[in-house]
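Here we start with a single chain on its own, the form predicted alone, put down as structure tokens.
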Amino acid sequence: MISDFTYLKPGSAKEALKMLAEHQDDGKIICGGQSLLIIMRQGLVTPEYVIDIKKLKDLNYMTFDPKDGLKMGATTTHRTIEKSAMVKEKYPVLVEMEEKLASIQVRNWGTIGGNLAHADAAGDPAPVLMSMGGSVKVASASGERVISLDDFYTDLFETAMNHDEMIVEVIVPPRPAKSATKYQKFNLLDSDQGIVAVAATITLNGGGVCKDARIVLGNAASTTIRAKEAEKVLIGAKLDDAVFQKAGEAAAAECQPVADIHASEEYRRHLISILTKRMAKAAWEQAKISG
């Protein structure tokens, strides 16, 4: 049972800010309620307001330049960026990874922004965008300010912003050339969260060793992480089926998963080694052929 609330529908972003500074302490912003209405189900949270931001077209776009990247306001849905044609061209591991992120419904009115800020471990944009390095833009009534994924999950649900803050902004920088982002998560089926995901972008220098690595775990611990240890291994090297391995267990070992009725920690930590190895792997012979 849902406890009562006093619904707030801003007509823009600003206005959405004003409602939050004012209700800081007791309001929550809803962008499609996805997330949202399952917990308020639950108990979990108690809002006495909740601002609506689903409908405000200052928040919905989608834009790309080769200097700044892409863009997509919080309001941006899924759906919206699993059929993009721009992003299908300039970053199609987005496309790969939205097509297997719920269902098609759940996708339709889902948002970007919701789901980033929703702050599940288990979530499937988090991992994606953190390995190419993406960053969140926040907006308070008093400003705004951008903030790394890799600085923005600080715990299970828990993120970096401000009670008065909100997402307004995803921001995915330019492809480095030879480089590639693979993703897998491994669940039973197609429309579940991960039990475990593994995100991995390989980009290589003149030479084909690996100039840089970001390797990124989803559902490993209580927030998406980088597998900084199984990076060094990649970084430097002239990669291989056994450093390719070496990376796979070094993210296992690094990695901090949680038993529960899915699977055991054990068995997390083995699927961590496969899917880095396998992903890594995946992302280099891509960006080798790569412009």
Partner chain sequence: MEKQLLRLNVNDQNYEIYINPKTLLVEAIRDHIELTGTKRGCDTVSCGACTVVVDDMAVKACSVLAVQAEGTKILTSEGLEVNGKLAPIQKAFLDEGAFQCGFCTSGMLMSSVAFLNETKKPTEKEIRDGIEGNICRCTGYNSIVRAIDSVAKGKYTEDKV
Second form
Amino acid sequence: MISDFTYLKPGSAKEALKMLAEHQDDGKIICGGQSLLIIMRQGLVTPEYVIDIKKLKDLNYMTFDPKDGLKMGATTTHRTIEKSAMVKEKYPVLVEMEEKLASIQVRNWGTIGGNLAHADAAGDPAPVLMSMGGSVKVASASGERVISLDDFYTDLFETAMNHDEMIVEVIVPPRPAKSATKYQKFNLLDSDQGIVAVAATITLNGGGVCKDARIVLGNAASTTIRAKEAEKVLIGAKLDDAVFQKAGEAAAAECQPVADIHASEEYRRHLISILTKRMAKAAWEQAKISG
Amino acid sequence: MEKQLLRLNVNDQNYEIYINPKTLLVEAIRDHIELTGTKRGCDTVSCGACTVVVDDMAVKACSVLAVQAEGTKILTSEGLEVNGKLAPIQKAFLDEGAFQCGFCTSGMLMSSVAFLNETKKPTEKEIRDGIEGNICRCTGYNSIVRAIDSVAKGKYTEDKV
Amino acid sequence: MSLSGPIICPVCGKKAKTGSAIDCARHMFGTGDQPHRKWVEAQGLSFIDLLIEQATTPGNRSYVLLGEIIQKDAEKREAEKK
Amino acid sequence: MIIEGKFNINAPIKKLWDTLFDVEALAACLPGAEKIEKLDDTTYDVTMKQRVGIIKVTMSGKQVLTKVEAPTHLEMEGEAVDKTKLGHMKDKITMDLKELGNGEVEISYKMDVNMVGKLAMFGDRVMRSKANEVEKEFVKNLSAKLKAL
Amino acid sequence: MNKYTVINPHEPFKVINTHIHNVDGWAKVTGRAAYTFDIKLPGMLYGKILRSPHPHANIRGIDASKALALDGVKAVVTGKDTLGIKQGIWRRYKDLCDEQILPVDKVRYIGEPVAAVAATTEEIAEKALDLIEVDYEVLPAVFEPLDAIKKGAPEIHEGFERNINVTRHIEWGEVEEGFEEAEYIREDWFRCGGQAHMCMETRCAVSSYTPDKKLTIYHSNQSPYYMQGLMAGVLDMREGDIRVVAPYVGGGFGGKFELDGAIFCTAILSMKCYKPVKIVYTREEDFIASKRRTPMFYYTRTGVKKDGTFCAREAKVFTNGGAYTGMGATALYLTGFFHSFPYRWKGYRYDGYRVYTNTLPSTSMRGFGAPQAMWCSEQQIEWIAADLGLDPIEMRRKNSHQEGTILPGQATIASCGIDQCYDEITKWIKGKGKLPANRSIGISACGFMSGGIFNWFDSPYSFSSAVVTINQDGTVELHIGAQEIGQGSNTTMAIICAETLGVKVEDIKVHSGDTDHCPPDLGAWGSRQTLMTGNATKMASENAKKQLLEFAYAQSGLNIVYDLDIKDRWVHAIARPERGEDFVKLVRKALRGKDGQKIVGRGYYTPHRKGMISPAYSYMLQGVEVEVDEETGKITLMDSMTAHDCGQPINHLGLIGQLEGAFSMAAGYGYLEYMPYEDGKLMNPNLVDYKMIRAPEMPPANIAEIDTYEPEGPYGAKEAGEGLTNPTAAAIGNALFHRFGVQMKECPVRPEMVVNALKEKKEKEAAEKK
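Now show me the form predicted together with the partner chain, since the one above was the form predicted alone.
Every component of the complex follows; first up is the chain already shown.
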């Protein structure tokens, strides 16, 4: 049973931040609510004030320019991203990721800002965005700051945001030349979260050598994490199956998964190694042919 | 907690109800407006039995606060049939036997309606992905997929007029 | 020593399927009610342990063991009768 | 659910053991420990506050020492309830201290935790990850404390 | 999408096996069908159940005073407010009636009801639960049957030594001779998991007790008659003073024909405060405190000749019965019975032991013990074929049941179309040609019963009965006690009635699910309704028709050698179909002739001289094409083919729906639906963590319908839809065996198990090389 709360409906982002400043830890932002309402119903979260930003037009936008990349307002729904022709052209992996995120109903109502702020290590967007070097702009009544997703997640369900801050924008830098990102999760049902997930971005130099690599693991630790050892294996290497294999092994060694009923720790590491190998290779193959 | 006035538009009908703000949309529809076609089958936004169409989008009514649906147009399974005339998807469900116990059917119909409005010539895979948010324990889904497919292929076009 | 007739269950008097003691042992396990269990326990065996052994290890050791005891018991009783 | 772990502390085993039994010192080192109070020779009243993102849990209950073999082996059992009725838990903890010879002591622990209620929904994942984090923090605090002593 | 084939169809009927819409269809597609879940009575209170957090504990005391003081709380009940009667469906065997729905002094599993509250809102009721203080004395608990049976294990029920709840023994033929003749003997050990019924409508009930001491109950169940009888038993009331209504029921699958906490607690709460009380289980409650498919430990030993002739088989089974007997004793018997199916053996022997544990009680679930039996049997047979280098299909075929096969003392097979099932599956496999490297096919055979001949309930009534009443306008009222739970039984009965009477389906109004207005019937379980209620309906319809035709003979003045019949509402001489009269006109005349009395036909059915298990058996083969990711172990179902001998199909759409639905549930049992327990606690009591097949996971379900004629069934009909829950898991296992050579002995097969099995195999091979 959800515990009683006072419902607040701000008319603008600014007003929302004012409310948040006022109520701090007792207030909770709701947007799509697709994750929040579940835990509220279980009685795990009992905010006194719920600040609804779902309908805020000033946070619902998507823009792209070749210099700054993609900017999405926090209340942009998953479905909007999935259906955007622009996103499909510039960041096809985002569309692929969204198509696999839960079900249409959830994507219709759930938002990108809400998903990232919920900080579930098994969430889909975080690994992909992190792998592409994405960041979030968070705001409070006293100002704004941009936090790289690399630094955003501090612990299970915890972020670097203060109690008076909320995500207002998601930023994805422009895709470099000869670069591609691939994402896959391992799940039992199509609509499930990943038992583990891997996003890989590979950027090649002119000679086909790996100039940069960003490997991000989902649900392989208490937060979404970079697999930096795996990246080291890849960066500077002439890529081939043996290198991908090694990168997979490195990622499996450095991740910190926990066991649950769906997979043991050992099996999770095994899956991380397989998916890392596969995604790095898939990204490499696409990077070779991309402009 | 003080109740507040909420105006909802369901199946083209305006309703005024007094609710606690924590009321979920599915509770508003079932308990306050008393349209019980919309069901609940879980507590974890998993089963889709509560699916309704909000502003042309399929949404799980157990994952939305009723107050968040103010100002939208909501369609439930009761709103599909007009003056005794069944909608194409309802006819297709009958023709294909796309339901058994019927408990998931309202939600399944609403997912189907929203999906068909959005996707004109769907592949089988797209149809299956279109209803993946809805659990049906009885049918094994294939009859539902056939029903959606037959509507998409225009089997009931003459009915649409 | 051979018996004059088929083995008869010492508990319920049911004639063993092929007349052999091992079949009578199977019958005892199969019936598994209190009187049968008590008889087995009275021979100094654990009915359940024999059963678990029979079901969880290859071969027919428990059947054979109980069969031997039933055989001996039948022989003893026949001798007593005589 | 069984959670096991092992860590090393650079300190003489006796000193380490005594610190573990010094209620105030222990409370200061154990992250989230709001209260550790000695009720009698073997019973402690414990309140732990943990936070997992937006979920706050405050467990309070009693821990009873069931076996003490100074300075190498320790067993305890306990039970605790969450303040907001999210659930309750029972635990059995075994701890072993072993001198490694290089001035370090290896502490290995095994916790058998049984949770009931809504907390159990989050189950393994949260508990293990939290245990991991608490362990790290505890080792850090304890090492610092021992150095300061 | 799907291919549907019909093999040897019979003469076409007017109504039977034509494309008939479900008679409840319009209500279900317009959202108007009201389930127990939707019922709201004036002045109704809402109930909640307090459940045990301990798997095994004595209840020393319960203090509900704080809860009762809460504003809005109207009543609290505990075991002390009940008569303490131990209930169970086994009214013939008191020993097996072992469950107090609200226990008086002891709880035996986590989630067992301890107290119940009725309040003006659900929210208040839930708050009140937190205020009830229960003083438990926690007892040691045991969770696995092989532990519970050991010496020194905690005693769960007094007097049940080593926690053995029920034993069942089956033996026929010459087992020892069979094994002596055998040239190859194989022994295997298997484990089968539990499975949740996961009905979309969770358990729920509304009870209303009135000052005239009558109790009306709305309850989502599979057998209103059983509920009426069981409730009368626990409340010490007369059956006739209790009315049980099962309106639209949101799924059953074997999980809704025992008393549950909802029906029992609403009734006693209502009796305490004379107001209607409603309880709806949450999904979590439905997982942890309804019942489940029985987990089993299986040992099976099979002897065959080198040419593949089956000789003998013996099996030993320990089942995890959970805390109470429920329907589990029958599952214990049937798993043993079907473990011999569908094959002929020289001798067959089975010993089954049902063991109490401190876990959720196990009960009947679609397949009733047979899915576990087939998981073990059909995989072992596949391995034997491989061991001997024989074709697995041909080996099965040559040993299969035929028409006339006799299982001594158990059953005689009157109709059997399994041979054609083999043909169709072979065709499907051949049609596939060479498969991609990552795919393989597995098959599995099975037979199943068509209605159980078990009168555990000790009912003096017929197993099924029906009443047909013809109104003056030609409309027909069909009253049946059969329960519609989505399987389409109302439609099937309407079809049988319309066909028999010679009218149209739209002329029939079906009345079911109400003990006040419908004749007693044992309800929807064991695939019994089509055959049993079908026979009763046919008999009642024939009876009504005969009364009508008596008038037609009298008034037509036809030569006595002419036969009359009715088809499409036209009463006519069979030899001269053009000579006749409109049905409605005849009905009107007949009513006047009968002094205004309506024509009422009665029908009933109880099987006689049909062995111990069932009057008829269906046969089927299941093929699945499976893709497995060798590195991750992920299993994907790509295609499937069912060949099913179902006698004469009655309800065409219903048949397809039943087969496709059974396949999805059975495949789920094979590779997804997993119920892990830790310290007696179910670890995934929600639909996020309990995985079931959804639309994207469901492969095409091709069907070959093989029409045989079952002499005992109405119009030759027999079972379809429950039996197919049985073979599928083994078919998936067999596909894995063919692809990798690994033998999966535990179901559901999860990807991690596949990866581990492959690793083990590689290590073993490497070790052998050395």
